[in-house]
Amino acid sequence: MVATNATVVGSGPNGLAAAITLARSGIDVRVIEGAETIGGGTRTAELTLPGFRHDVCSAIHPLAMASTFFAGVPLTEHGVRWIEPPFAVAHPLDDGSAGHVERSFDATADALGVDAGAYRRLVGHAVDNWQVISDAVMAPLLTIPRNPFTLARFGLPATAPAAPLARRAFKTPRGQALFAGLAAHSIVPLTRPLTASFGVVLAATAHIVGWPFPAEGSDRIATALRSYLVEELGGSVETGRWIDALSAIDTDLALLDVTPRQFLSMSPSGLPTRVERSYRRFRYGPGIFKVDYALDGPVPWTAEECRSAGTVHVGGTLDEITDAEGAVGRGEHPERPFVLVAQQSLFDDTRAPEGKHTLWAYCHVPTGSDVDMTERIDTQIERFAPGFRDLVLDRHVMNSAAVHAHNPNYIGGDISGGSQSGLQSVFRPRLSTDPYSTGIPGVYLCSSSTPPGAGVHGMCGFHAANSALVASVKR
């Protein structure tokens, strides 16, 4: 029986995305979002002081600009309006110098003097054949690449583990730290396979889309995406109502943007043997920490190009960023940590009262880590930027069970939605030809927990409505 009608769980990026694509193909698509507001990883909220504005999860969206499914969906007149600021993101050290990457690949590598043929020969590749890569990188991870040698070019650098990659591929401190901080996305140690990928990977969409985010707050996208399911497509939103079980949904298609542990809270009927185990043994990664400011003015960093950078990261050198990574991975408190920055205000004056700033910064921690990590975020950010404390005017402090309440996908903190180290990066949540089905018929799982797993782009939310849909046709 073709399906008529669909019930999507979770308004996040995913969960609209899946609902636009089941509506696009004449579904009668309700959206139903536990929280009194939609979004989930891209809501803003006022949470300092009035007229701060705070992106209170996500914040820059380089894998938005990178998604097909966001090429496709008109954000921009329904209220999107992207800023891109001059550099991607600087990475400052103690001599007062800093990497940093924009979008030209020839002025980021000449910057970087001596390792300027390293960053060519590492990322060049991704750039030079970036629609392939992203192809691959976006789409659920069994399918067969187009062009699998340029695939292949790309895989052998990329799949091994960042830290000793970044000490034989570049000479100064300032190469290594700048693809080391680019590889802490992964929120993996970087001695481990696979997180050189995402070093690669970042850098490359910093040259071909940038690292852009919305004027006024990440809610902008949520609310775009809303706007275009409920005027254009007819689809209905419906906010403040929890689904605790799949037996409150009686329509012919359920799409679930739920980790696999949530799912099986859900007490599933049908659920096959074979696919319980493997949501059981599903592994949930690290937490963060996060805090956001309130400032008097902007950061005053010591190197020039950090004042010029959305996105900045706070770790020191090689060594320092694996360390911190490393002792996450072993359920410890790193005293440096490693820190993720974002300076919105600085190029969008939407975000804090004339003169004001804010500012967004998270550290990785254990998961479900209960540790007061604000003073070694503060004292990070002092070491490159003398005098930042006397600039904040208040704070608001998030550790991973907040982090945890704030949205119950993140599980102990982890806004990934599942572990992105080893073979858990590649086949998530389970190994299967489709995994975004449950194996229940009509009942799918469209969050970061399947491919392509984290970040603002919507793709999890497009293939699982697709492999409904397909599915619906075959029934």
Ligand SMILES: Cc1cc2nc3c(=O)[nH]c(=O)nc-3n(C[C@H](O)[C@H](O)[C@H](O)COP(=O)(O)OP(=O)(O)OC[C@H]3O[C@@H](n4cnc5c(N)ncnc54)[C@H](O)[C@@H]3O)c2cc1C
Second form
Amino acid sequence: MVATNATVVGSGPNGLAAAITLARSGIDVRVIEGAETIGGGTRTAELTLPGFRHDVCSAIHPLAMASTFFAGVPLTEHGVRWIEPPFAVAHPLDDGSAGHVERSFDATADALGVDAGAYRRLVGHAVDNWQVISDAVMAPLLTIPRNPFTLARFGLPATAPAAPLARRAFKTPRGQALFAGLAAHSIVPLTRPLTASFGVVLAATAHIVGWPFPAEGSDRIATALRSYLVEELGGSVETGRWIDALSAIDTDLALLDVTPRQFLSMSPSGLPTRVERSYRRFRYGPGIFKVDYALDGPVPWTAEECRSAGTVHVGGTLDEITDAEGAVGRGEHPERPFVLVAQQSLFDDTRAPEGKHTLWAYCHVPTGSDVDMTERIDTQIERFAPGFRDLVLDRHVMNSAAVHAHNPNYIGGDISGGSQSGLQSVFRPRLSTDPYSTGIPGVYLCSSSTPPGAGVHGMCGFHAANSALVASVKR
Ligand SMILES: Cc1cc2nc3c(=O)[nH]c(=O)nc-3n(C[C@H](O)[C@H](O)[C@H](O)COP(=O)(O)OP(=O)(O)OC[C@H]3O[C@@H](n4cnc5c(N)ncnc54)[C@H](O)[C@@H]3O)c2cc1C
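Any chance you could show the form predicted together with this ligand after that form predicted on its own?
Below is the whole assembly, all chains and molecules, this chain first.
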């Protein structure tokens, strides 16, 4: 029976991508979102004071730019205006210097001085072969790669743990720290295999597609996707309705923008035992602690580079970042956490009243943590921007429990939809030629618990919908 209608549960970027992909194939699609607003990890809200618009979850969007799904959606026509700061990221050190990554590969490498060659060797292959690598990274490992040698040349160094690789490859603390900060986006201790791949791929995205963000807020991505789905493709979106049981869905197809644990709680009848076992074994990663600031002025970074960067990695040296992420991996709270900072209002005056600024910051913490990391995050920022504390007008904080309460997909504050360590970084949520299928005919997972994993790129939803479409024709 060829499917004619579908329900997508959850309106995160992957849920909306799945809905759009299905609707484009002529399927009658409705999206059901439990929260009062759409968007999942792409929401923006006045979390602190009136007129200060904070990205509640995602802020910076290299993965959206690298996504073939997003490339095919008329986001601009539906209200997204991308802003790309001069520098994608800066990484300050105690001596007042900073490493940075900008769009130009050569300028980035040259700014690293004696480490220019090391940067070229580590990141250059991915930059030169971006399409091959991005196709592989953005898809499930289902097929034999078309360019196995190109991939192998990327894969060998990328499978390494980031910390020893950075120590070996770079001579200066600046080069080492810059790479460590990029790799730490994995939320995996930097002594573990595969963490280098996060650093290489993220650096390459900065050169190929940039690290932009949408004017007015990340929620513009969600509203554009909804607008395209509803206005042009005839889909519908309902908010404020939680789906607790799979039996509540009566359409030919059900695509669920949820993680395996949530799926199991929906009493899915007919779930094959081997799939159930895999879902029960699915591992969740550490949580996060987030602070959103309303500021009386821009952050007074000592290093000039930080004032031109959309993202600032605040964590000091390679050793410090390795220690901080290692502590989180052991279930401890680092005294000096690695803090990811985004400063959208420097480049987007819609984010705060005139002369004022927002600041978005979070660090990694053990799963489910209720420890207040505000003081440690403040101290880390103040360390590289003396006078920062005096500018704070208001703060909004979310510990891991609050992050989970905000979005049930963030189990224990895990923002990646499941740990990205080891084989689970590629084979998620289970080892299968169709990782989206639950084994129940017509029922699929489409969240970031599926390949290619975390981030706002919609590719999990896109692949899940295609998998459902192919199977529906075969049935
Ligand atoms: C603090 C933070 C910072 C981040 N920063 C970035 C960043 O800068 N760049 C980036 O690319 N990514 C970032 N991410 C990650 C990114 O937001 C996620 O990877 C992405 O949103 C995952 O999309 P998704 O569609 O799989 O799930 P989600 O975005 O989590 O959406 C799932 C949706 O499903 C709904 N839902 C769940 N269960 C049900 C149910 N039973 N019934 C109805 N509705 C349900 C939820 O309410 C939610 O709206 C960040 C995340 C967080 C939390």
